[in-house]
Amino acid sequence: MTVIIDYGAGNLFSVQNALEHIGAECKISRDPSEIETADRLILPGVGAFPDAMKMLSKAGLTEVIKEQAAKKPLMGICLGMQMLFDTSLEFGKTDGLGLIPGSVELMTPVGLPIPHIGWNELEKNIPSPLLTDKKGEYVYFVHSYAAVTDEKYVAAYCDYGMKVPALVQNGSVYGCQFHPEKSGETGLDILRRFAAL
């Protein structure tokens, strides 16, 4: 069972629909006991980093997520991926979950607009159980901030006037800066691989 964590700032139903489409058993929940008994967790997110961290804390889910991330696979999506890092500089400095070393900072692409919206190609960096060896796979992005982290945590980049960490991992903690649930067959395959962990 995959639990999609509901803390008030996530694109819950599109993620649920994608998981159901690939035949993965899932549910949306903010109940700590259901999070504890889940086989794997997804942390979605849209909006601003400080607001999302406050909502997570107010829902009483910060510590249970940190505890469970040490025991089972966890995937953060978009803002949920950014929340996996130590800190964000969006609207000042805010602490994240600290599950992947690094910070989240405003993108500085050369000659390209912010936010980064649209399809972009995944450039594989290190092996990941969520990725195949296929080339020419495109996924869908909507973001203005990006992770700044050691290359050893970056499974794939995309090029947007700068190298943007697209898929990150640290042990069984994974993060997609893109939206796999909106990324066609490539995104569904990433979710399929995550649901099989």
Given for the second form:
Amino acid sequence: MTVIIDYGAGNLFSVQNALEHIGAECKISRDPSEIETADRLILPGVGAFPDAMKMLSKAGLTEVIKEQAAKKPLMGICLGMQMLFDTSLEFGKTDGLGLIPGSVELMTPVGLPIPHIGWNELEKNIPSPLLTDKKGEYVYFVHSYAAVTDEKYVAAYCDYGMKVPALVQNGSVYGCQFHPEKSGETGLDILRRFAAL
Amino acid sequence: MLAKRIIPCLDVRDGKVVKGVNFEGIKEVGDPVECACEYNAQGADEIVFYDITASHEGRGVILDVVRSAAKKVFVPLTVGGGIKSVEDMRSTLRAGADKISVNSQAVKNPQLIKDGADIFGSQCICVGIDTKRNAQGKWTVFINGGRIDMHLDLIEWAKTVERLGAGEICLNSMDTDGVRGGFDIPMLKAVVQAVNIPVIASGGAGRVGDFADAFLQTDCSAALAASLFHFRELTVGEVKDDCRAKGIPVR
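So the form predicted alone is up there; where is the form predicted in complex with its partner chain?
After this comes the whole thing, all chains and molecules, with the earlier chain placed first.
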């Protein structure tokens, strides 16, 4: 059972639709005991970092997520991915979950608009159980901030006037800056691999 | 590098897909959810549902269409037509849309763009613009499915919607729409130069090469077509093969 964590922010239904489509058993929940018994967790997120961290804490889920992340696969999506890092500079400095070393900062692509919206190509960096070695795979991005982290945590980058960490990982913790649930077959494959972990 | 997007548009009325020529003589051609699945299989980068009669006959079953499509299609979905308020935007996004397209209502009430962008984010808000050249050679903005000329200058309006927080402009040339002679290159160039947000070319695609022409001759980010894909004269895959062969990045 995959639990999609519901803390009041996010693309919960899109993620649920995608998991159901690939035949993965899933549930949207904010119950700490269900988070504890889940086989794996998905942390979605849309919006601003400080609000999302506040909502997570208000829902009483910050500690249980940190604790469970050491025991089972966890995938953060978009803002949920950014929340996995130590801090974010969006609207001032806010602490994240600290599950992957690094910070989240405003992107500074040369000569390109912000936000970065659209289909961009994954450029693989280090091996990941979520990726194949296929070339020319595109996924869908919508974001203005990006992770700043050591390349040993980056399974794939994309090129948007700068190297943008697209898929990050640290042990059983994974983060997609893109939306796998909106990235066609490539995205569904990433979710299939995650659901099989 | 970002891929150029190919976007099929489904004009929907009463839950059925229709396509008109110059907005007149509308014919019905099918089930929107089925069409969306077909386009998804062909490699569409995004799918637009446009409720064409909603702006003057009220909103209807479009939310059910979106809800069903969102269970089967895993690329971004844009919904437009008759969205009049932040509440309409919220219900459409909750049904599974990723973006909202506003057109006539944005002209009548520009604050709607700002309110939508502030609450849901600019990436959610696409402003559709129907426009054509007048006798003096200037492009003006039309509303209500091209029925009413607002005598509003296209370039001024494009800059205004960007300032209000629109994340994208879908530029529909009524001069070329349904005529199939290619996208309106001069109009696209003028708007792309005036704003820093992505511009989607709409209206006029007739041949496979028209898409590549728009991408090679202007900096538009995406190109949209309805009838061409609908009547199965071309597939999204064929358009992408042509773009790829011409060195244009596509997914």
